[in-house]
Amino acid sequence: MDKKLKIGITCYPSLGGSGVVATELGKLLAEQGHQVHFIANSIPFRLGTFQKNIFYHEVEVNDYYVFRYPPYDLSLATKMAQVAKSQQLDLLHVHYAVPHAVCAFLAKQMVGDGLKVVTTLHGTDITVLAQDESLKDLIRLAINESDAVTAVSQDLIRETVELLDIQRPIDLTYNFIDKRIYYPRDAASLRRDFATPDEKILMHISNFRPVKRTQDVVEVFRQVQEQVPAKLLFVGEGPDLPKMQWKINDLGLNDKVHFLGKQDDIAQVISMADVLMLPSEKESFGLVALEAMACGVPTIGSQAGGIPELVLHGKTGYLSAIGDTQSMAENTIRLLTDDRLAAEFREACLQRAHHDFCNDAIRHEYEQIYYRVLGREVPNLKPVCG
């Protein structure tokens, strides 16, 4: 009997957390041998060049006149539809339960049971959606209706169950690193461009929202800066960069400020940091500390959402109250100056996101849902992680 899975995954093809994961997780299905379908509006853009096994099947909008706006949910509903039968799909996995659940439970009523849906909560979707009163009963409907349901962390699983009075299981899946990607790289001549040898660099990655809290960054690095001589690298690109960049130039740190904007190879560019910045109001998981961690850069974070999950204060970074700013300079300052504990948490970084967040591990914990949905035998392969 194949044992091998035919399975659609749908996503936000854009940049973002979500994205990633499901196109990451695609891949290394894709590696084992599982037939991956990407169902989507746009190639995935950690996709990549052609790969065996993956397919895309894109999702065109009816622009039909009587439509004030485009239907984009029932175009996506109905593109599942199509490739579950052409393609004979064992099962949906989907990332976000808005739209993307929704679209399953209707794709799934138009082919029958025989197709699975499972759906992975990423954060928004519970942290925000689910806080509108208009959306709750549609989110509640497109958890309890799909056949397994997957969160990044206990917190988001909490929150989720709180929230929406959900009585079902959540399975915790975290997100994950593919180790032959993130590792410490040798950034040293790309360094040189934004630091001197003796100066240290802190670094933001975030897509510069309110709930990132970039605001406090630039206030901790003020701090830190006027005891130990830095620079700060933000990379990515958002609505609060103008606040941001005032900030800065009120704060006269102009000369010590770098904007990098989008960047794709993160490893490449975390490689040249001493410290990531993360002091989010909101973060379900944190998957840019995880890639940090793997490439040896222990986090400066709050304690926020699945972050203290993430990352073990004392050992892999530090933790402080959201909006303690003074802590945070504080913690910073002392990993900035301190080369022997700088390299114990280094080493703490490697092992844990190596060992605990490798891919290996968090593909064959989706493998196993989707056989349990399926009903059928789990494959006896055992992941390897180190």
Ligand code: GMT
The other form holds:
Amino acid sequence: MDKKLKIGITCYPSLGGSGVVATELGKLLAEQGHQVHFIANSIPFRLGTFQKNIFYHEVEVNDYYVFRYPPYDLSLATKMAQVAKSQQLDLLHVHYAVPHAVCAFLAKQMVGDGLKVVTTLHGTDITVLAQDESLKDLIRLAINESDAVTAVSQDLIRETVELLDIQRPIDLTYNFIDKRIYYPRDAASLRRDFATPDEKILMHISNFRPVKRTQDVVEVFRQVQEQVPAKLLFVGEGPDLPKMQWKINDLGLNDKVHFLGKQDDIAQVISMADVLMLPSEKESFGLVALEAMACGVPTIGSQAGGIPELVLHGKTGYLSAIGDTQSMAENTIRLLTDDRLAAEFREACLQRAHHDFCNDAIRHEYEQIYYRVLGREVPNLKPVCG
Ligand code: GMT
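Structure of the form predicted together with the ligand (previous: the form predicted on its own):
So here's everything in the complex, that chain up top.
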């Protein structure tokens, strides 16, 4: 019997942690010989070059003139059902509850019970959207009707259960990094473009939404650079960018802050940093902290959501209460002024990222869930984590 699966994956294809995880997972599954069909409104940005076993199906939206809002969700659900039928998919794995889990539920109604649905919750689909009364009941329905539900941290499972009064089991599947991509890169020459040899580099990478508290990054940096020669590098783009630029201007820090915009090769960029700043208000996991960890860079962050499950306080970074910029600045200064401590943290980061969040192990966990919902025996797919 052929034990390889045919899997449909839907995610947000543009910048964002959930899209990154979904795409990287799809690539790993394809490497294992599974057939992976991405169903989305554009090609996921991390998909990269051609890879065997990966297919892409674009959703086209009907923009008939009577529609004030073209019904993307309905077109997506229909496309999922069409692809499921034409490609004989075993299951749909949807990332982010709104609208993807709801669309998968509709697709299953069109295709029949043979099509299984696995939903992965990533964070704001629960922590923000499930608090919205206009969406709450729909999200609960989609979660309850999925054949399996996974979440990227214990904290997100807890919050899902509490906010939506969910009784069904939710599997914990942490995010992962691909060690073939995320390892400390030689960044010496790149570093020289931004900092002198005696200056340290603080970095923040995000989509600059209010939950990221980018103002805190600036405030921490203001305090740090008074005591340690340092530069601050921002990577990404988003709505809070103008506010930050004003603040940096007001503080007279223009010469010490660089904006790199969106970047593809995050491993190369992160390898320039001495610390990563993640002072978020909400963060179900904090994929960027894992990417930094895998490149040997510790995180200075908040205790929000799932961050403490990833960043070990005092070992692979330091965590403070949300908004406590003074404590974050003190911790940053401690790390930046003690070379032995910094070396210990770097080693602990590499060990933890490459052992505890290894791509093969997490891919295997997802495969076990797939075979379970299909009622099939799990083939022996032993993960290889070094
Ligand atoms: O954090 C973002 O703004 C993007 C967001 C997303 O939906 O892509 O990230 C969420 O999913 C990531 C991957 O699982 C997690 O690492 C992030 O912590 C989570 N973001 C929040 O919870 C705010």
